[in-house]
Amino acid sequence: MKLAMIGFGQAGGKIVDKFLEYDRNTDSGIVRSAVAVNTAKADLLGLEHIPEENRVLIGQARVKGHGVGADNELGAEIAEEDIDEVQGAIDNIPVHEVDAFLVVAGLGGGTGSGGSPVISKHLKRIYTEPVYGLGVLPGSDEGGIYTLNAARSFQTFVREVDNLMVFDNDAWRKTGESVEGGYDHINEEIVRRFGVLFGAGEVEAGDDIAESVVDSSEIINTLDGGGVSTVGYASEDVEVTSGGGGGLLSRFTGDDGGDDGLDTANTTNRITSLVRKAALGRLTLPCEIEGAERALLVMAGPPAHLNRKGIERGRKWLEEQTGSMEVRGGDYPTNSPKVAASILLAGVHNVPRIKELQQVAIEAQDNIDDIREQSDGNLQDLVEDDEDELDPLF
């Protein structure tokens, strides 16, 4: 799948930058073009892989390149005001070569949280290609203002995109990590999971051909219908044998024409086990998989370790667990020494984290309103003395 990625804000820019690094390391060709947009000049300077001409600084007249200070209303206003500057960078994207736009943002801050719904709405108005969002929720320990930002941004963002894929920092934090190390680890997890998903179906001359190809249309059809999506992932190291006559038949029968054949039962069991781990383990957004409207299973790995029976069993199991009749599946042959299952669950509804986020945000909003009401009175008490009132200068 060929994507035009737009990273909005600090987190969004870093994740898109990491996607470009992943692309180069794996030669997957997912990112057809990448743009980073920010109100903070320092954040744009810190990027390593996004070309400088595709880094857009907005809001210079209002915030002088220093960011919006976690004010996502200001972030949204600046994105609206400077949309032409962003469009200038998007004009350089060869849109006829992309399958979809992906707008990436952290939802807890100011620029990405406020600007990502604005640019998504703008893209949908102009282009016929789908516009997807990838939103990152802040950890619950990051503070009330970030939770409030995320809740407000989430409910706006999800309305303005064709589908919103969500990654919850809370589920992926490791205790004892430094702030920088923690975010680097999280960004790698995001890119690994979505990289396998979006990379499926890309075939070059001489590559192994999948028996059941997962191409961009399968992903688009799974995401079609809107709502919220989550991705599961599980992998296992395998031995890759070089040479031999292992072809399409060996993948399904375990018979590779005289070399060390792989036992079909073992490869089938490995695949079904990985599918269960991917769906029931840590999803990018933890939720109950029952009731997911659509699902897509991608099995990636060396051809000899993939077989049709295992993939069909995994797909059937997903149908039973989700209750959905729209479960697609296929294989993605790679040279990696791992077999990996990537599962996209689209249209999920039973998401406790979102309900909790919204509840905490409502409480934070009430507290902020109370504090603002009190602050005027407190200031009066501080600067005025009823017994000996001073005259102000003007």
The other form holds:
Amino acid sequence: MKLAMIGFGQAGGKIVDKFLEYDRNTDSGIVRSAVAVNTAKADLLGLEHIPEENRVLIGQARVKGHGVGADNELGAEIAEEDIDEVQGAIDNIPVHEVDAFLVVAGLGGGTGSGGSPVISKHLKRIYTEPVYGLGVLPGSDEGGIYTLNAARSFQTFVREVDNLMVFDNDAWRKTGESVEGGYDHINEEIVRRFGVLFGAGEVEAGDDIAESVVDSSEIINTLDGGGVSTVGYASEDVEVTSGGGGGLLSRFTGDDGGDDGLDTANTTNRITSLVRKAALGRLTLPCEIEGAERALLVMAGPPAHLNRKGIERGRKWLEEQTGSMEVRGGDYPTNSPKVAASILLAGVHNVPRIKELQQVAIEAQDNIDDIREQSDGNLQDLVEDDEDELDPLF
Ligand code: GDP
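Having seen the form predicted alone, the form predicted in complex with guanosine-5'-diphosphate:
Once more the chain from above appears, this time first in line as the rest of the complex follows.
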């Protein structure tokens, strides 16, 4: 599907930048337009692929290009005040050519955390296209203020978008590596997972295979209904057979026993095992998959390595595991020497990580309130002399 991506704040901008790189490398055609919005000039300058005219610096009068320093209330205020400047960049997007908007932000900071719900609300008011969010949760070692920011932004962002897809930095940190050190590899993971998913709806299918290829309306219908979503992914390298039997049609002839040299039973088994791995392995937001309201299975890979039976089995298995009757499935023929299962689980409810995040956020909020309360008294104790013998100048 074709998306208009808006990266808010540093993480949002960097991730959208990576999506553009992915798009170019894989020729997947998912980013129709890319805009970056920030209160920090340096972050906008650091982007590589987003065109300069699509980089919007907001809040210059308030913070002079230096960012909001993890103050997400200020981030939200500035986004409101300067919404016309953001709209100026959005005006350049040929909206009739996009299937949806995707607003991307790290929820632990200030600009993206505060601004992304504001821009989402604005887009929903103006356009009829769906507005999705991609929100990144901070690592648990980032500290109370980031957790509090994320918990408050998460609540607001979910409310303002048609669906909030979540990626949890905490679950993706490599052992022994700080989250910061690992952002590059984390961003690649984000882009690969969501790229396969959105790319699936962009295949220009010939009539002969259109039946089983995922359509962008299937992605939209899976996300429709709101709530929170997570994505699972698993892949395996395969050999790409060249010549004769490797064309798009080979899969159909292959279904009955295979005259394309590939063993159908093997192909089917590989697909079903990848589906299990994707659903039961690390999700972008770890959660219980049972109870997910809707799901979409995308099998990507060389056509000769995909078959309908495997996808159908995988889809049925997902129905059993989630308990949902709304599980869609299809394929995404590519030339890459990999077969990959990408699973979008939409409307998940049983997410211990969110509950934990909220708990830590409440503690941080109480702590901040306590310190503020004590602060006035403490300052007075320091500044005033004990017997009140000194007078200030004025
Ligand atoms: P903002 O510029 O004020 O919106 O804040 P940032 O985007 O710099 O940071 C917000 C949060 O996003 C941080 O607390 C991190 O958890 C996360 N973050 C920052 N940079 C990246 C990045 O490149 N990738 C990912 N996945 N997360 C990031």
